[in-house]
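Only one chain is included here, represented as structure tokens and corresponding to the form predicted alone.
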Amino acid sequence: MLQVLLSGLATGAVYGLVAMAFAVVFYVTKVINFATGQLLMVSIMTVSGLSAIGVPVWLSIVAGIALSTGFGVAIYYGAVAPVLKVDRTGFGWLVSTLGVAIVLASVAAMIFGPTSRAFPALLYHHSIRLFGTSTTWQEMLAVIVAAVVLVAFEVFRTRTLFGKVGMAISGDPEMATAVGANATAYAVIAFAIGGLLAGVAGVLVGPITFANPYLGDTYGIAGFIALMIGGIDKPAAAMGGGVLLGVLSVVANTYINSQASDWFPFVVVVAVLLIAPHGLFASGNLFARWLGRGRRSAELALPAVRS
């Protein structure tokens, strides 16, 4: 059972990073980037492709994460900003980001082929004994990286002026813009962070699975489900949802059947939404909480920006 839990934590850490990539973008812009899973795929395919032609693995990893981050910014400028400029209150971004996801997967399939490719093993073949059971260093790395990212992001979000202004923009973008905050710059940074987190998730999961142009669909859906389970009001809740989903999925695969992960997450998210419509780790009224926090943060942080 402990072996299953450790594997579930590693899987959940990856799901949680993808869910955080969704959440960071939504937190600032109120947009759900449905191409987030494909940013993970971009990182995986870049690392696999470059390492296959002899590029050092560490350099391939840097290039893969940098490319996923850059694509995150490109998605904002190419598929989100033009739509918001026409209709800020509509949902045109849903169609545009889904379109980007389809295009990215198709282009990757044309470049690399539709079949699975090898990914550098990294730490996957190095095992470690923990609490009487065995796991791999790659799985432990996924858990450690996810924990570090979560803590670092929460400290940055709540303790720095930059993070507090971001909270103000998320709570009331019109008011924040009126008193001098650059909402566009924060949106670009949010999409870049989303691409970065998805790219890191790709590097962590690549050695455990494989490199495939359509892998982004699987992890994009899992990350979005994790977001719904944990709660969309804060990135930390998204990480919690990812960890819970990962553990439950591995448990289902082990004790139900090997295909349970294809349908079990949907059962979980429906059950959670019936019990807690805003997610298990959300608190208070969602929109009232955003608005109240945004106003308080703006009053404290934005005068300092103007000065």
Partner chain sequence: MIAVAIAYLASVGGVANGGYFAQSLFVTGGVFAVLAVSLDLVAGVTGLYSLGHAGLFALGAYGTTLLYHAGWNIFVLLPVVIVGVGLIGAILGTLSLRVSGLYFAIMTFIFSLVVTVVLTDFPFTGGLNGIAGPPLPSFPASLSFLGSSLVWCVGLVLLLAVGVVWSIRASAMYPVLLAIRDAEPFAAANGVRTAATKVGVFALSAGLAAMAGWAFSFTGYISPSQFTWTMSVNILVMVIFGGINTRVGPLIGAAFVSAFPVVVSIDPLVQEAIFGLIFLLVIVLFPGGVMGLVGWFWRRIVSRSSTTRHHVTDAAGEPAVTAPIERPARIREVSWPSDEYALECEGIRFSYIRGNTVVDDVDLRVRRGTVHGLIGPNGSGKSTLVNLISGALRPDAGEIRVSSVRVDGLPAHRRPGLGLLRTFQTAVLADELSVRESVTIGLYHRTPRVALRSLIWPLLPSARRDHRRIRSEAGEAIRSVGLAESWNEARVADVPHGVEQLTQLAAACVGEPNILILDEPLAGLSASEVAEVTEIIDDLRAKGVTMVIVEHQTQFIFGVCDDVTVLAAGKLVTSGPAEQVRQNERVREVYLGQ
The other form holds:
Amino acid sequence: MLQVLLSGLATGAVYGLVAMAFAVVFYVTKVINFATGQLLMVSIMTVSGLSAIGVPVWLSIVAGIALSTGFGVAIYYGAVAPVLKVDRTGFGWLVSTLGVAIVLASVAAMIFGPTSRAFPALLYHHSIRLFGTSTTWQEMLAVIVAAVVLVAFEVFRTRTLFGKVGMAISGDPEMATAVGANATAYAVIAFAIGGLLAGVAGVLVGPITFANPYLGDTYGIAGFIALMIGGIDKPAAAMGGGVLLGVLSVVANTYINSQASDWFPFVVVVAVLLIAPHGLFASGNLFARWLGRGRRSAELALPAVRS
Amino acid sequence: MIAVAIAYLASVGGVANGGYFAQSLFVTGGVFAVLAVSLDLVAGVTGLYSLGHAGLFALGAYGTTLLYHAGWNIFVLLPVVIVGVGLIGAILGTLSLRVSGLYFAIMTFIFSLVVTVVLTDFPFTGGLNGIAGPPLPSFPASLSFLGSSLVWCVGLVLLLAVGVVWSIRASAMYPVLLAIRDAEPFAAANGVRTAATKVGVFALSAGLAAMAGWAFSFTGYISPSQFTWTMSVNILVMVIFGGINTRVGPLIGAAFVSAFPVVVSIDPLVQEAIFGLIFLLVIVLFPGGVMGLVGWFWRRIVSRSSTTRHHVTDAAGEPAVTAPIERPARIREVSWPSDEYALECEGIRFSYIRGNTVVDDVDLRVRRGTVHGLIGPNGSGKSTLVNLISGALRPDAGEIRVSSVRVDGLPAHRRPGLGLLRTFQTAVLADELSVRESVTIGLYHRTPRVALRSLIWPLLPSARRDHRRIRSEAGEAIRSVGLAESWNEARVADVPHGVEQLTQLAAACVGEPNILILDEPLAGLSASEVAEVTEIIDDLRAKGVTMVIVEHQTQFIFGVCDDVTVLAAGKLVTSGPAEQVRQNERVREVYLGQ
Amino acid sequence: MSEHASPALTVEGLSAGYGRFEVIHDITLSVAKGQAVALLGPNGAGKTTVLRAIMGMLRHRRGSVIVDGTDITAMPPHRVARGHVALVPEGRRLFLGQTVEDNLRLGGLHLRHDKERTEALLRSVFELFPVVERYRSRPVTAMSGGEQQMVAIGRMMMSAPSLMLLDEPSLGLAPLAIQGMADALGALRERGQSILLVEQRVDLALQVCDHVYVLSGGRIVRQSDAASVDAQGRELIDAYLG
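The structure above corresponds to the form predicted alone; please provide the structure of the form predicted together with the partner chain.
So here's everything in the complex, that chain up top.
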């Protein structure tokens, strides 16, 4: 059981990172970048391609993540900003980012061929024994990276002025602009962070999946479902959704059948969307209110204190 | 129109007897065109971006195939899959539209993914390899001159789909759908059941997509890879490439998408990349698509040939209102109920956020046939009270009765049936509609079964009659509020604020209200327009219409109203005959600042 | 005040609107240094649009806006906000979910590297509004409307702007809170702050301001010194406001 849980945690960490890549972009710009999964693929293909021609593994990893980050920014300038310029409130970006996803996947397939290629093993063959279970270091790394990213992001968001400006832009972009915040710069940064997180997720998952130009579909959809389960409004909620989805998928695989992880996520997401349309960890639904019960009652007590 | 249909059928016959190349191109293009037209109905006309059309298409194709293998007749299956998938669409729409448009897009996207997974993973569908579709019987020997039966099948399906969608576009329902898309409160205030209509339109579109699937199943093997989310996007590409919310745009898009791979025969991967790129360029550079470009060129040619770009461009300075030359009556004489109060509110309480009461225990009694002013400083809860009465909001406590019928539990669209209509502080109308079309929305609740009849609108004599009546009544209403006839066909996007305000007033008048709520009818109007509105109010009063007017301009209120109610900070200050209220000490204190 | 010093605000021939709609036409007005000027007018007259146009929030506009000698006509709003103009919008629009102090610090975004200046500004806000200091670490949502308005004014002060814009700050406030707000604006003016105030309440505008413009139908229809608005003039203004 613990073995299953740990394995699910590792899978969920990757889903969570992709979901967070979606969520950070949405948090600042209210745009869902449907090419997020393809950014993960860009990093995987780059690492695979570069290491195949003899570039040191560490350098190809840096290049892969840098490229996915750069593509994230390029998506903003090429496919999102022009659409938002015409219509701030429309859904043009929905179509244009889906278009980017198709272009990236087919161009990658043109360059690398549609079949899977080798990916450096990294830490995949190094096992670690933990509480009587056996896990690869690669999986442990995924869990650790996800935890660090989550904590760092939350600290950054709530404790630094930079993060608070981000919160202000997320809540009221026009007013944030009126106090001097450069909303465009923040949008670019959000797309860069989205690309970075997707790229990191790619490096974490590459040794297991190998390199395939259509991986973006698989992980993009998984990340998107994780996002829907957790809630789109807060990046931390997206990570929660990813972990939950990962654990549930592995549990389903183990206890139902080996194909179950193909369809089980959809059962979960449909159930979640019917019960809590804004996601399990979003503020304002029953579950979140229950989680935040202590804090909320403290807030309610405030007016009594002041006089 | 008949000539067009004959020409179409003749060309279908030509293709059906033509070469294999032309036939396969027509079949693919025709199926795509049905999908594109059906998607444009939801995405373009109603503003709901469905990413689930590939899934609905798949359900149509697989439903036909699987039920055929279970022994059903393929022609019986056509209505079965249309209704069945339509119902699935209705359920999907009901579940997802309760939240928001974005949520709808996401839910339909996930629906599409679920369908693909089910088709791939479940044993009875043939998995990734797919399954052989039913064969379509050839024509009997006596009809063999017609050629390929598949081409005819697709040709008729396309005719049916285009017929239904174009019929809706030509019907009185079209302005209503556009209003739902761009001006939902306005539509609801005129009696449109906006939520149900959206679900209905999506269900219809789902049925049409299933029909495309039905025809597609005769083409041979069907497999999950033909129905992935990429297909959903492709359908959206057709619509946007050709021109969203246009008659022929989706057809152009479908023709392009199906012909492109055949004409430019290259490596499928390169093709897909180019395809995506073209699509990206269109949405980024020409959001209007091909039809948008055509329209742009057309307007340039027209504006160059004629120098009389009429008043619309320089409307800022010109008064919109014409001199009153023989105005038609604003409203017909109707027998009003004879109860004492037209509108009663008792103990109304409301808060947006708990603990922050905006309307606090307010009573309002409006005597039948009187003009009742509702005034108070900004933020006193006037607009909220109006929204409560008109059903846009629901009170936390209290009772609202319209002509003695309790309405506080009823949704907004039930009010116009009881004779209660309203205008909004700032008119929000659909930009793409003309002034006249906007006004016709006011007739919606007085025209029976518009939604149903819109499916075969041009074929119904009753619909043609109604269409003429609606147009002429709307035109009369526009003249009756003092707008020159030249405004009739001007697009709402191009008219000044004052004309927009008068347009919504005309829409309210044409709905034959017996109680009319005017929320700041003078806001932003010029002096001549103010005079016009005053005259309209006098005229309506003479006809016996009860009115509630929210206004800031106290002089106007005390000039025109019989009774006045004053609110301050969500509470009732006083209510009574205008003169009495004007003399009230507390009113002078809180409002007049004297 | 000297006639030769560059005024805090000079607006010339400003026309602006939304999309194809022009809401304000050919607006010309000025605010001398250290002056408080009121912009009065009925609902829908375009008062908020004037403020938004000055702030650079509207893309469709003509004319010129010069603040304290700097031409800000073509500046994007986030640059206008850096010391040139600050705004208290209608409805305050504080950053919900953040504390009072965070809201204030966000107001002084362009001075974030100048710690001393920021602390000094913070002190001056607290000096003007002691109650704000008391609640500095509370979430803004826990404050009353009047207190939130103080935070909004404080947020504006934090950027040390050449010109302050306030859009109907009295809206939805209790009479006592309105008086407090008027006193605060008076105090700011005493310190030499230039202010452009949009109001519906004539009495409040006359109490705080030196000069009055009346806007109607998107045009300036009248202007005069506040002191010379006699009974008859006031009646005129009242007529426009209703």
